[in-house]
Structures are given as C-alpha cells and as structure tokens.
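A lone chain, given as structure tokens: the form predicted on its own.
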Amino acid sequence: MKMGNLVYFARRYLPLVAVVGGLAGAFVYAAGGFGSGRVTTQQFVDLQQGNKVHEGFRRAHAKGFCIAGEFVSDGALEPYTTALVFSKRTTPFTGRFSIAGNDPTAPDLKAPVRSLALSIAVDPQNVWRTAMNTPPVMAVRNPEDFYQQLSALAPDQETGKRDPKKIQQFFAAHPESRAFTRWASEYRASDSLATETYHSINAFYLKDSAGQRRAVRWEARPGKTEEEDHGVTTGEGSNVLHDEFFRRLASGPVTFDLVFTLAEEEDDESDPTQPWPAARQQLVAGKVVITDASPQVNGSCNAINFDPLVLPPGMAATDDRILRARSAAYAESYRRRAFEHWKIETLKFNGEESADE
C-alpha cells in the first residue's frame, strides 16, 4: 500500500480498525499472556474496556440485543463431520446481534463492525458457539501484533488524538494487513443487521467418523428480505438498527443461510489475514431462522459467553494463534461483568445504587 493510501486509510477507516479488537474479545494466551510475558490477559482486557467501565456489560461489543430461533440443518455437512448439529435436524439457538465498542449507549450507526453470535445446543454435551463479524479477515495474524495494533491506534493521552505517523508505520510494517485494509476501503454498511453478511474469520476443522479433518470457514448470508424501507438510514436516535430489526421481525422470521467454505491443501488455515480463493467449494449447511428478539438486559443471551472455542464433538480448533488465544480474554471479561452484576444486585438488595447507574 502506498504512503498516500495509508494516510487516506488512517483518516477514513481508523474507527473500523480500532475496534477489530471487539471482534469477540481480546486475544491473549490462555496461560494469561503472551509467551514473552509482556502483556497479560488483564492488561489486554483493560485496553479494550478503556478508561470508563460500564459495569455489567461486555468489554467488547457492549451494545446489543438477544435473539432466538432455530437452526435448520439439511445434512449437507454430514460427510465431513460427526457433529450432531449438522445432521439433518432442527435445533433451537440463543444468539445476539451487537455492534463494536465498549459503550452500551453508543449510536448504532457509528459502529464500524457488526456481529452475530449464536449458541446452538443439541444437548449439554453437544454445544456449538460461534461469534461472526462483518470483516472477513483480520489485519494481523498473532496476538502480539494485535496488541501493538491497538496501541498504535490508541489516542494520545495528552491530545486525545491518534498519531497518523504511528499508524502509518504500523501498517507499513505489516503487509499481511492488505486484505483487511482493502476490505475496509470497499465496505459499506448495510441499512439493517438483517442484510449484513457475517464471517467466522478464523478457520476450524470438521472431523468425520474416520477421524479425517477438513479446514473450513463459514459465513451467515442474509436470506431473502422484503424490499421495504424500514427507515434505518434516516432514523433518529441511538437505536436505529435495533428498532429497524424489531420492526422487521414483527413482519416475520429473519433468516440467514449458513455457508461453509472448504479449504484445499494450499490454504493456510492458521492465518486469519488471508482470504481463501473464491473458487473453493462451498456448502449451505442450513438456515438460521430468527423468530424472537429481546433486550439484552435480563435477556437469555446476557449470561452466555460466546467463546468460539466452545465446539461440539466433530469440530476442532486450528492452530490459528489468534483463535487459540481468545478463551482467556473471554473468561476474564465474563468474570469481570459477573462480579459487577453480583455487586449491583447486592447494592440493590441493600437499598443502595452502583456508581455506574
């Protein structure tokens, strides 16, 4: 990328890159930090939550709402995996739509990344959780670089502004980010959460009955929608995406096709910065049918940790360092907000108010 393009990217798409950290959580090793010990799980989550803590909310993608419905599998993946969720069956799910950022009151249309998370449980031993996002790839391929990326994008403590030179230097030193920056320069947000495409970003393995495994990525592609103007782009207030989705759902279920892309031998499943060729085989595993939505406060999704390493038998994680580093930060974020919920409820019980209310 030429320096002029780097400057343009830095100015126009900084907000998008800055919240890639909100793709599902901070990326650190389950041991509590990077191999060098320079950054701990706690420090990474501290960086994500920022100076103002919104008690009881997720540290990334704090604003969202719960959804529920059914995953209708047509059995297309049965030759590749023993996971029951992909047998020919219908399985209920609990999920969540969200926007990037740590502020649960942020304006919907200001967020540069949108997410769809699902928890699909055939039974307690067969649970699949997936956290999908609008970007198809990451900007970097390891946790250390990701932390440095966020640090480069962080505003100066004195001026409150980002340093374009520091940002340019970072991306110039990371040519692996080209696919992400190209996507960022071309991406235009949809008028509705129901009409976005959401990507797994990281690759996973499907494992068949013979123990053979195949690397895959997947995406949730919007189903057919009515050509109705729901007024989201001209709507007022902070909750236009939320309000549009609830109005849309009142007219009938919202659907997505869950499309799996199968890797070939030359595809590096451990590198989340590289897209796979468009010619790769794709299979529609089934349909996500959303029939209900509710506020996240006290909602069914609020207590769920959408850790993408919660996988059923028949699926497995790849050696993607970022993917395999996510669970520790998910757990730390969950631990913090669980404690805060307990504190808030204790204060209410004692007739007091929390500092964040």
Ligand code: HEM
Second form
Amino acid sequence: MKMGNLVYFARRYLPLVAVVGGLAGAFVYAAGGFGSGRVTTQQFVDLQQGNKVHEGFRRAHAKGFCIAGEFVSDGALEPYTTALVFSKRTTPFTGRFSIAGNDPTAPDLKAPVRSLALSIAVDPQNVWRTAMNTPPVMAVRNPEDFYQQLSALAPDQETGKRDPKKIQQFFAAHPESRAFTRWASEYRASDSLATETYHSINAFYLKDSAGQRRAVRWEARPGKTEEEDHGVTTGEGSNVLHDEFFRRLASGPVTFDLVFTLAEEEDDESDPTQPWPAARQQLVAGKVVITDASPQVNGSCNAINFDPLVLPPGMAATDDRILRARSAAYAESYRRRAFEHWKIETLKFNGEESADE
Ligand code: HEM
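Moving on from the form predicted on its own, please list the structure of the form predicted together with the named molecule.
Once more the chain from above appears, this time first in line as the rest of the complex follows.
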C-alpha cells in the first residue's frame, strides 16, 4: 500500500475501524464455528452472499435506506432496567429499513421479509442496537439448522430456481417451525414499510438496579395501522416501498411504538421458534419518531453494524445461540463490505480504473 493510501485510509475509515474494534468479541467468535464446529461464520456468510457478490453491500438485507429521528422514552421500563435509553428522555437514533436478500437492486415487493434496524446512542458507553424483522418467530432454534434452512431455500445454481421438494422436506423435518409457517401462511404484506410490525424475535434480558433480570422480546408497532392509514399510494417499479416511504415522510414524521413483552418463568427465552402466550404483560417503552430518510450509499447508516449484541448496561443477551451466530455473521459481512469500500475508494483516489492496474 502506498503511503498516501495509508493516510487516506486512516482518515476515511478510522471511525469504521473503531466500531469494529468495539466488536472484538464478535470477531473472536467469528474465527471459530457456531459451537458444534459444523458451520463456520465464513461458510454462513458465503452462503448468504451467493454466487454474485455485490461489492460494498451487506451480505443479507442488502437493499435498504437510512433513517434518522428520535426515540422518545416515557420511562415505563425504568422498574426493570438501568439502561439510560429507557429512562424518561429523548435520544437521537440512526436506523435502516431493508428487505431480506443479498441483492441491493432487488424488487421491493418480492422479498418475504421486511426489516427495521435502530442504533440509539445516549453516549458512547450506552448504545443500543436492534435489528428487527416482520416475522415474530424463527423457523429454527439453532444456527446449524438455520444454515440448513438457507441451503434448502437457495436457488439451484443451474436453473436459478428454488426446489419446492427440498423446501417441503426441510420444514417437514423441523416441527419446531410450525409457529413460523403458520405466521407465513397468514401474513399479508402491507403497502408501506410504515405500517408493518417489526419483531426482535430473539429474547434479551433487562437488568434492574438490584441485578434482577427479566427476559423480554420487543416489537416496533406502527403508529398507524394499514386500516387507519389512508395516505398510501402504492406506485410502481422495483423501488415502490422506498418511494412510498420518502413521499410519506415529506408530509410529516412516521412513528412506531416500541412495545416490550415480559416473559414469565415458564417461557423459554433461549428458543426463538416459540411465541409466548398472548396474555403476557406488555409495556410501551416509548415512541420511535422518524424524521429523515436518505439513500444508504454514503449514508449515515452504512458504516453501522446493527449487531444485536451491542447492548447498553442494563440489558444482556440470553443463551439463545442464534444471537451469537448473528453477531459473528454481521461482523464478517461488515468486514467484507468495509474492505470493499476501502478498495473502491482507494482506486478512485488514485484515479485507477480497476484493481488489476
Ligand atoms: C443465524 C441467524 C442469522 C444470521 C446468520 C444472519 C445474518 C445476517 C447478516 C450477515 C446480515 C448483514 C449484516 C451487515 O452487513 O451489516 C444480516 C442483516 C440483518 N439481519 Fe440477520 N441473520 C440472522 C438472523 C436474524 C434474525 C433472527 C433477525 C431478526 C430479528 C435478523 C435481522 C436482520 C436485519 C434487520 C438485518 C439488516 C440490518 C441492517 O439494516 O443493517 N437476522 N443478517
């Protein structure tokens, strides 16, 4: 690397490197497998990115855009957690809407899953990151089975088509997927990212000042449901959800309630396939108020790894093994795209056309 490049790299990417440094734990994990040694983080991310790598983009949920606004906490969680973000205060956030898949140009309406990610920082020691999806549960309860699920769903390399028999066999062999498949058969995608509900799926602990912990899941519930919402104009083209959201935001903030469900003793917080009974106590922790949206390329959310294990004091991970696998895979995906960004920027800086020159 030329000296000029080194200086340029340091200036441009030190913030990214700092974030990665903060995730050292995730990298240690990424170096190994997911516990049984059967699937490594690299294999996982290789499978997710597929044959055609979209350089500089996330290896999953590649298509998306950045958002920003405020989280207005009303203090309802204060008895359960010392996390400052849940005291009565307003904290700015950076976030991202996305759709599942590895193609940053995919048509918005083809994706089976939509997502909302938030990074809420009271200060550098008190950061909470969450990446939420539309399904309330997962189909499987461990990383190895998730790898098998992704393999069963992957299109055939020659035909480019999925094999329905393979998919059927996978779900038949995994009865724990029933809550997920029931949800999938009843789910009707809405016409707007603003009127979906997004779930944490995995459970976490809230920790109070006496060190007592309580398992919770959370969801972002739209301020307006689709029935209440009369402003949606669907539009056309492969970016309809993106376009609709930007149009909507031009006439005022989009809000979500952050609703926490408290587990009882008999609920298994390590199993993301099982919904908890509907009667469980729920608390509205506050409002997510989205005021800005911008493209992801060079956007404020691009250098953020929405690692679910970035938790502030007052919150902790459960033993759900999917959480560790996620953390490691997000770090590996981040490492790949950060390197590609550096490569692309360095070529531009040197006025070079291609890496081979
Ligand atoms: C073993 C299970 C999982 C694996 C291996 C996995 C892997 C990944 C990877 C590699 C990325 C790209 C990360 C980046 O470059 O920043 C990603 C993004 C994402 N994942 Fe997962 N994921 C898993 C489970 C889940 C679950 C259960 C949820 C929902 C609760 C979820 C929600 C998301 C979201 C919302 C994003 C996009 C975040 C953003 O906007 O940057 N994932 N996932």
